[in-house]
Every structure is written in structure tokens, then in C-alpha cells.
Amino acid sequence: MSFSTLPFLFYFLPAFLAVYYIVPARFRNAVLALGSLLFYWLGAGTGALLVLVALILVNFAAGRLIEDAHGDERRAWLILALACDVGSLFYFKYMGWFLENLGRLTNTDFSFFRVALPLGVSFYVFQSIAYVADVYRGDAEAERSLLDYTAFQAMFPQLVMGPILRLRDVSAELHMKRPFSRAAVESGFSLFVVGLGCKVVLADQLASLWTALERIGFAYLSAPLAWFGAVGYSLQLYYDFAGYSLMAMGLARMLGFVIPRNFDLPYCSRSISEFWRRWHITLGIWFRDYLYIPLGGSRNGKRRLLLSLFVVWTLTGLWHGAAWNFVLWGLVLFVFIALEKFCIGGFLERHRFLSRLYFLFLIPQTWVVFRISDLGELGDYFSRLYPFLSSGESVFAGDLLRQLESYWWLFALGILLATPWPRRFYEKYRATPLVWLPLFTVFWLCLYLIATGTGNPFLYARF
């Protein structure tokens, strides 16, 4: 069950919306809660659903207990809730990786340990942590209704891949009747179609480029094709995840909620630091509010700032996956963000053109580290990005031209849509045929591509 599948588009979504708007307004949180759990069960299975329900019950109870307790008892309930949340995430996502590395160090076989990763666990665990932390700090009132809390925690538009919500983001809408609004449904569906197009027309079609590079073998790519592939994957990842986020925003708007934007034209940035304020915004805010600032942030000197950045970016890497390339990816980002804060930030601020070149040169390389889990293959790929630094292999110098024939239009469209102009055009003309007619065409093109089996799973769903 995914937003870009025919069962969701033609069965689940219409049936859910019909029930949601037919029932009296006071029952809509119940429909949202039960419908979201059904959505998750259809996509993730019974075992994953039990994990989600268990964490909902634990954090709902913890919120109530924290709010009603005093002094050290409040802290004890918070620690217990965090232990359940973090312990669950570690067990399902990192225990296998931890035992694998421990086995290599101790020459012990831990292959007996196998556990399935519940769909979206990284997202909803972080949302749970934010909830109990906000209640403890007095930034939010604990939910007194289990049904309302379940509707917030399991809201299906953002359950599997975010945005990571905090209760204050949706508290007002959660506790109001949310009457049917034709304007909200129309604008929400338009936003959903934009996201669907990003996913199906761009991300899914670009996915075959990386598959072609893997088939050729990273050690046998020409340098131009290696760079072309890095840029292609950068666009694929962006339109896959940003497309999902737009669909989530659109669906939430159809249900009467306004959830935070998760992407703000990140490829228009002029530094790595700025990029990470524009990419996966809710995750960045989560790490800022619940880790970076509590660690001291920039308030306690340069050493504490470096320590805070190091911890945040190491854990940001690990949040994305239990593999060494994600740790390396987080450390690479830490190094460049630290350089920008202490050394080159002023230069980048003064030289707009050079700062854009610096950013556009670096960011595809960081995504290569993110994408390739085998460190040997990662080394092969970078040896082709910089063939003058290694002996390399003999390659076909014209291999780029073969790929350009298939992908040039996707690159052109992807680069154009990553700029501010399409958004401005959409906002200005969204009520006119200049927008809704292309959206109508995109929607039916997406249905055709989905029906012919050219779709791919969402990349961030595995996190």
C-alpha cells in the first residue's frame, strides 16, 4: 500500500474519504485513527502494526503520567518512555548491524538474529520522542483522548515517511470539527498530483539510470558518466522524497490539516549548511530542538559547538541506515558544515556565484556516499569521478552519449522544477487552465506509468 499504487488511488483513498466526510464531524478522528491503522496494516503487516500500536499506547500513557506527576517522578516517566522508544528503534533497526560488527571483532556467529524492520519506524519513533519531550518541557499538553492521540501519531498521510510532526503542528485542527471544504479538497488534490508526478514521472524514470550504472560496473564508468550518474541520483532522491512529502501535504489538506513543508527548493542553496536547512526540514528541526540545543549548540564556545555538530551529524547518518556508508556520509557533512561555520562561511556569503559552484560540485558526491553501501564499490565510483587520481580501468569514452539519449529530457525537467520559477507559476495560475490542465495530464500519465509497472518503491521508506 503506497501512494503511487492503483489500490491506494482507486480503492483505499476514495473509500476512506467517503467515510471520513459522510460520518458526523465528531467521529472524524476515529475514522482517521482506524483508517490509518488499516492503511499501515495493509502496507506493513500484522507484526509491524503491533509495534506501532504498542508504542502509541506507551507514549500516550507516558504523556499523561508525565503531565500529572511532579519533580523527579516526571523525569523518571520521561526516561522510561524514551527508553522504550529508543530501545525499540535500536532493536529493530540497529541490533542486527551491531551484532554483525561485533561478530567480526570477536569471530562469533550472530547470523541467527533476524528481525524485520517495521515500515516507517524511524519516523514515528522520532515523532513519539518529540511528543513526550514536549509534554515534559511544557511545550505541549498531553492528549487526554487515546483516540485523538492515535489520530495524531498514526495519521496515514505522514506515517511512513514524514514529515515528522509535533503535536503543536496539528493540535488546533485535531480538536476542531474540520467540516468538508471543497476548496481544501481541490487544493489538496492538486498538491497531491504535483507530488505524484515528481515521484512517478521523474524519480521512477531516473531510477533506471543508476541501475544501468550498476550493470556496467562502477569501476568501468567514464568520468563524464560517473558525474552524470551522481547528478541523476541526486535528482532521483529529491523527487522521490519531495514528491512523497507533497503528496502527504496534499492528503492532509484534504482531511483538514495543514502539516509543515518538508522541502524548500534545496538545490538552490549556496552551502551545505543552507541545504540542510531546506532538505528534510522537519528532521533537521527535530535534531536541532531535541539534540543540538540540549547538547549546548553554539552557546558554550567552539569546542562544544564542534561536539554538538559531530554528535548530530553522526546520528543523522545513522538515522538514515545501519551501515558504515551512512556513518561516513554523516561525518562528511559534519566536516563541511564545520568548515563553513569556522573558515569559509564568510567567503561563501560574499561570493554568490562561487558559492553555488561549490555547493553544486559537492552535493552530488555526498549523495554517492549515501547511495553506495559497499565501501569497496564506493572507492571504485570515486576513482571514476577523479580518474586522474588512480590508474583505473579502460572505459568506453562515449558511454555518456548513450545515456544522454534516454535521460536528457528528465535532467532538463528535473533541473527546471528544482528552481523557484515553477512554484511561482503554480501559485499565480493554480486556479486557471494553465495549471489544472497540465495537472490533469500529469495525473493520467502517472496512472499509465503505474499501470504498466514502471513504478518503484519510495527510497526513504526503508529508513
Contents of the next structure:
Amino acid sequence: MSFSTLPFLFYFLPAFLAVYYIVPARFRNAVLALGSLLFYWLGAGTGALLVLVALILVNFAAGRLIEDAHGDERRAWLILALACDVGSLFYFKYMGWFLENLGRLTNTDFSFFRVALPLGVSFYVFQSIAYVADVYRGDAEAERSLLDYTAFQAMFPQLVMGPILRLRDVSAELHMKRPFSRAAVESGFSLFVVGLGCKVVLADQLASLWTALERIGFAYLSAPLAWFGAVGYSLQLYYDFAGYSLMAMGLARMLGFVIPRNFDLPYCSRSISEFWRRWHITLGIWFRDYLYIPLGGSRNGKRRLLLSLFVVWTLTGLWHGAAWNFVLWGLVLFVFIALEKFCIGGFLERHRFLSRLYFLFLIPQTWVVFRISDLGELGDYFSRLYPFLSSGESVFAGDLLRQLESYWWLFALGILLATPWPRRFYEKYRATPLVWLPLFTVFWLCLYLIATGTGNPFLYARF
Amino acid sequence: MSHFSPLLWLCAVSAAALNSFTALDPTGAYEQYLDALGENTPAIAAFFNAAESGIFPWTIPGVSEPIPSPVPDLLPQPPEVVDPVIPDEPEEPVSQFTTVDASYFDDALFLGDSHTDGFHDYAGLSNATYFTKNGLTVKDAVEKSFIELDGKKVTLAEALGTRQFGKVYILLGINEIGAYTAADWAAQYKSLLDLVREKQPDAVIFIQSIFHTTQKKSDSSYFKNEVINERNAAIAQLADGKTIFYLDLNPLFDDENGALRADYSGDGVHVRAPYYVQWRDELYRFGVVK
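Having displayed the form predicted alone, please output the structure of the form predicted in complex with the partner chain.
Full complex below, order starting with the chain above.
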């Protein structure tokens, strides 16, 4: 069940909040745990629920076993848990692709292998890995209560699309009575409406632009339209994912939890490296703490640094999807991040304007690589971004103007909201009519768009 | 001291109120919209759907036109349907079609949805007139003000009153493929044809077939080729072979299974840019010159 649907807004959310706050405070973790499993079952089905429950049980048990054991036995339990976690992720997400490629190499037909991807598995597997690794390293105390652990792992605001939580993020609130706080519920809802607006008004409406480009055929776009489309997709993806993360933060706050921010004005960055500290922040932190640093990171010489970066970025790409364009995307990011670390970092630091130009020129192109799975079509798109690479047949010269009339205001709004000022305005005036009155309008506009709309599937829903 | 932000309470109360009001439906204005809702959809969706058709709580039910039901003996009995796609059969009566070129379309009107929109951009017939809208249905074509003339939005009836066209090409149907029965929809199409004929007494009308979708799209969504074929057969009956013709364009882009060729389409429904000239060239073969 997606947050931007009427059944969620009118049935699940009010019912859940009512039960959550009516029960005595000591039962709230149980309500959260069971309610979240119900939420997941409604949105993902019985098979996926079984996978989630299995992983919860395995990692919960592993946490306790690791903490209670000594010496090598601790390591054994860790490895067992990691094997289950990584194994499940590989099986559900990558096995099909692996077999398809193996099949091509060996001329065998593996197409009999078909398995459904449980919704959100990439997120909650990573969350599980972080948990057992933290317990092993002593950064977290293992949860003793299965209900508490389930509440942490499965809490519905963040289960399906993140942010990826670590126990320390919510441990304090998890173990205390969370009394009803009018301020928390109100501010949480306000944040939720901002996120809803980002997704429904901006992202879902911008999505039609990319659809129109697909329809024309990437090889037949005029160069201006190709660039326009790349920028449009950059905005669409941002508001879709950041919108969802804001909704998650808002909902969590309504339940008494403060979860980490996942996006921090990423398009204000001046380098690709900085961008990845501001985009999908919890994923970046995960890769840093659980892969980059264990691999040696930046403290073991240049070669080790390059290797760590290479592994981290290839896997970051692959985490986003089981296809070669994601590997390519990860590699592109690696190249620029390595370049920035070894060569041009200082230059970018010192030149504010040029670095922004560099960044804003590159980032939409990286998103095109991210978006187009078919490598042939990806090549087509780039041949239009750089039109001297192609013959430009069947291009309609007025194609950009046609799209501009529908999308210019979405672009303007999207670009404005990507700057720091709206957020400052929101934080300063949140409790005044200057903010809640427009948000009330946004809320109704969203209801209208959802009810009558061509709901666009959430982009990260491959997960 | 925390500030009181009424957003949550305002949203909750107003949403609950409107939802209940729509569900209770005291004036009966929402009946058909409530019936049409999916299983777990809150009533408020009906409110918005109705509002899009101009129906509000104060609208008296029955004033808005109901969906026309088919009355079999009122559908035209075509004396002879000329099938324009197989002109090489030896016993075929002398075809009234001649091959024309771009200038034939100087006084042509193209009425349609996103397919015609694509045709507008990529077929290179900029001398013709286009009344198109993405998402257009036959019902909307008759009822809605979707045509922009002189900065104003007008209905088809108004727009057709502004000049006389020599030929009118219509391509509609994919957007309402999941709604109505074929017979009901064909009756709506007939109303559209009657409207066009009334305003354009001398124009030749070409009913263009609804394009097939790719096999993958047809199998995985409700844009099914079986339904498309059914609808095309129904509107083919509306041609009279004298001033209203049916053109089956699907052979242009179909694969051997009667679905849209997958390599021609980026989204399973529309052909990509270079193929629109093939559609145009096919239209060149079916000029009707009086």
C-alpha cells in the first residue's frame, strides 16, 4: 500500500493512529509491530510477508546469540546471519539476472527461474545487516524483545522505501513510553503533507514527460528536448524519493520517532561526492560504515582507497537494480568520485560557480544512465544529448516547445523547491497560516490528483 | 510553548466530512460514480470523478446526459462496406479512392487523441488542421471544450462552425477501451459522426481504426487487442461507403499475430516518431475526390 493512495489516507492511517494512541503506552510497540506487518501484507502479499517475518526471526535470534556468545562463536553467528541476509537479497533480486547472463555465456536456457521480488527487500535486508553488524561490533545492544525488534525493523513509515535505520537512530524512543504529543503529531502530519505534495503534485505530474519521450523514441528527440527530459527526470526522481522520505519522517514523528533525514538539498551540491552525502543519506552511511571502512577506506593508502571506492560504487549501482545499466551507472559515479578525490577536488572547492556548473551539467546525465535499462536505447539517448553523434532523422524541431507549455511551471516549481529558501521559510513559519494554509490547499490538490489521476508507479518500486 | 498548527485537524475534519457526504449521497447525484468505484476506494474518489464531469452536490441528477444505450434499429444499415485495404482483388468494384499528395490535406481536419497528436508532429502534414487532446475519448470529443481557438477553449460543435473542411479524419477509442460495451461505445461514436455531419454537410469523413497494442501490452493491461478488434468492427459498420469511410490502418504496423510490432513502439501503445510518415503515406492512397 503506497502512502499516496486513498485507502491508505482514509482507512489505514486513521485506523492505525486511533488504535496506536488509544491503547496504553506500553502496548504501542506491539501495535506498531503488528500494524506494520499488516500494512506490509496488504501492500505486498503473503509471500513477501513470510520473507520479512523469516528475516526478522533470523536476525533477532542472531542478535541475541551474538551478544550472549564469546570469541569465535560470535563470529559464527554473525556469518550465519549475514549469509541469510545477503543470500535472500541475492536470491530474490539478482539470481534471475545472474542466470540470464550465465545462460548467455553458456548458451543455456534458465528462463524457467522466476521469482517475485518482495517489496522493499533491498531496504530491510540492509537494515538487518546493519543491525547484526552493530551488535557484533558492540555499537548496539541486541534487542531482547521480539516485539520491540519487529517494531524497529518493520515500522511501516520506513519499511518499504527507507530511510535505512540503525538501532541507535530509534533506540531511545523505542524503549520509552511515547505519550501522545499534540505537537509531534501536528508537526509530523505537516511534514507528511509536504512529502505528499512533492510526490503527487511534482513527481507524478513530471513523470508524464518521460513517458512522452519514451513514446516518441529516444533516437528521435531533438537535442534541447533530450536535455529538457534529462533535467525533468532528475526533478521527478528527486521529488518522488525525497517526497517519500519526507512522508516517512512525518509519519514516524506522528508515532513518536525522530528518524534521520534522507535528503539534504542534494541539488545544491558542488561535486558528485558531495551529492552522495546529500542524496539517500542513509544508504551512503550504510555503505560507508559496513563496506567502505571495513574494506580499508581512506586509511590504507591510495590503492586500497581506489579499490574500496570501486567496490562500494559498483555495489551501490547494483543495489538500485539488477541490470547492466545500473552497474554502468555505479562505475560512472566511481570515476567521477575518484577523479574528485585525486585530482579536481581542490579546484571544485575553490571555484563555487564553476563547481556548480560542473555538477549540474553531470548529474542529469548520470540519471539518464540510471533510468534507461536497455543499453541500445541508452546509446540512442546520448546520441541526442550530443547530436553530432547521430544523424537526427525524424526529429520534430518544435518538440521542445510542445512539452514546454505543459511542463514549464512544474520545472519552475521543482527548481525553486530544490533551493534552500523554501525549507528555511517552512521551518520559520510552519505554525503560521503562511504555511498551513497553502499546505491545506496542497492536501486537497493531492486528493484530487490521486482520485482522478494517472497514478504513476513509484520509481524505486523495483525494490 | 508549542504553537498550535491546525493543519492536521482541518484536513481530518474536512476530508471526513466530504467523504461521508459523498457516501451518503443525499441528492443522488453520485450514484453512478459510487457504483463505478473499485473495491477498497473511499467514496471521496467519486466526488472528484463527478466533479471532473461537472457534477457537484448541487447538481440535480437526471439533468446530465446518461450514457446512450444502443437501439439496434437506429444503427445505420450500410448497403456496402468498401474494404479499403485489399484493393488488388480482381472482382473488386472500381474503387472510388485515388492517390493524393500533401496538398489534398489543405482542407483536412484531424480529430483525435495522442496518436493523432504524434501524427501532427511527425507526419509532416502541417497544412492540415488538428483538434487533438491527449486522453481524448469519443464522449469528451462531443461534450468537452478541448479545442483552443483564438485563445479560448471551445467545443467541437463550436469549432466546426468556424469553417468548412473538405475531409475529416477521426481516430479515437484507445482511452476508453476499458469502459462501456462495444455497442454502447459505437452508439457514442455515431453521435459524434452525426455532429460532424451536421456541421460539415459536404465533408468526407474517414473513420480510422484504433491501433493495436503490442502483444506484451495487450497481455499485461486492459488495452487488449481483442477488445480493440471488437470496437473496430463496430465502428466499421458506421461507414456508408459514400461519404463515410472506414480505414483499417493496423496492417501497417502489425506483426504476424495481429499485435503492434514491438520494435516499432517505445511504450507498447504508440509508434515511435519515424513511423508516422508510413501512416501518412497510407492516407495518401485513399483520397476521395469529388
